[in-house]
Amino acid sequence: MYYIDPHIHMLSRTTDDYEALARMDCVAVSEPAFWPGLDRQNSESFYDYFRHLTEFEPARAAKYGIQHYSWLCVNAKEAENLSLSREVLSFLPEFLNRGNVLGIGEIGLNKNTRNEAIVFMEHKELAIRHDQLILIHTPHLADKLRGTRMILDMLCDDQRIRRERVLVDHAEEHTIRPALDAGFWVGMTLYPTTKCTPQRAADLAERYGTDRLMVNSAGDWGPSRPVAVRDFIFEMRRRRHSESTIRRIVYDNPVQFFSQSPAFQAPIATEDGPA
């Protein structure tokens, strides 16, 4: 089964897992711009990294037949500076037209700051004036809930926010629920120790169906696995459901959801998958 993973961190891999993914039949991915390791001191810094996620990876993932999207951003982690987070932003928009950018992510809260929020907000300011989609980043796991709360206040109290065109991502089984009755679009991240699970992320399926729902495997630099979307796929199956229900989760829902950005192209798809 062909599938894509909506939210993986390229840049912290190796090009043998790109040829990974693609022996597993992932067609395309997203990267969310992220927190490198350590803060950066400098809005160059920035610069690069977006050019990197615009230049170079795309053309990376091209060698082993994957589609490369990105979206741009102060990660929360580094928000809580606010002179550098603008200076970033004041050249943000530049890059929103390259081919590749589906929008404004991943921008949440880490630790829930008045800095962080105030940044989400300019954030999403800039995601409404061009026109842009929206990746969330929920806090990990001893700040989500009351976390998650803030961001989906923050949302639902601008009514310029369409929730279609947002996905609140790393949810669980405490924050699922509360993203997906406000009407966004939620991803599960698989993880072997954090956050989800396959195992997790499919009782979650079960649970809630498969609409507006999403899995990806975010692959950055701790324990993670590039092809966890694969083992959600594995889990699914183990557990008798039909080839279109797990399609609709792992490759449909994305193109859906990613077709609401002119940058998106969608793989070219036959009754199997795409070709």
Second form
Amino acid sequence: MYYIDPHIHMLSRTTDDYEALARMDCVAVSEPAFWPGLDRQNSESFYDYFRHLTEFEPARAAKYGIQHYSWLCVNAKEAENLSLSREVLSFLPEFLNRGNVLGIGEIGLNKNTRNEAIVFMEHKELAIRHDQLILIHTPHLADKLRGTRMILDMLCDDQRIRRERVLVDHAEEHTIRPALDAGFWVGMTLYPTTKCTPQRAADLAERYGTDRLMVNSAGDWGPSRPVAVRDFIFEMRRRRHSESTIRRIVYDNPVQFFSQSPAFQAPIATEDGPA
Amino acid sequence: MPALTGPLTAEEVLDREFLEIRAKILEVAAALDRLDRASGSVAADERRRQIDAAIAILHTSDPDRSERVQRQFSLPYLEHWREQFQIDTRRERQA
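With the form predicted alone done, generate the form predicted together with the partner chain in the same format.
Now the complete complex, all chains and molecules, led by this one.
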């Protein structure tokens, strides 16, 4: 079964991982801008990072027949630095017309602070002004419930937001329902210890259905498996879910959501996969 | 949001999961034993209390046990966070 990984940080992965993804029938990835492991000291570092996401990674992925898309922003962790964030936001729009940019992301909250909320709101303004899709990062562990609710507050308080153009990611048992009920798309991240295991993601798919639901590996420099979406497919098959049900989550839904961006070109798919 | 019908029967799920559930319970039991054997005490540590509270949730027959365990390990939502941060999040629809 061909699939799309809608959230993976290939910058942190080796070329061998592109090969592994291709061998596992991954046909497209989308890579949100994120925290590289240390706080950057100047806005020029972000400029180079955005070039990397829009120039180098698409070329590297293409060698393995994988489409590469990206999302741009200042991540929630570095958003604590207001002045740096505003410097980056001042030049970010010049990257939005690069061929592989789907929107603004992954924006959100980290420790649920005032500065993070301010920078989130400023990203939201940018997305609205430039008619961009939005990819949301929800916080980790103990901060997730509070932060997700705060993010939903900020989105739902804005009548200009078209909820079908927003993907709320890293959802788990305690945050999936409010995001879906509010009309947003939802992503579940498959991690070995934090976030969702493939089994729990399959449980949530069974409980909430396939509408507006995706799964991703969020593969990065931490403990993560870049081919984790395959683990989800395997788990769903073990539970005897139909191929069309599984495909809806791992391929059709990402295509439907991403197709709202003019940058996205859906892989030409047949019953068996892309031609 | 129509739920999916789970194709597996309860007996099939138990057949498949029994050894995994057993192994996971053993891991938790062994970790608690390890804590007890170690020098010092974490009896006053909030995380230790959270673990006990989460284990208590497993004893219930509530269908939302996993969600309740998640909430046990979560900071609560603060309804008045906007006022606390002095941020106005309301934006009107564009004309």
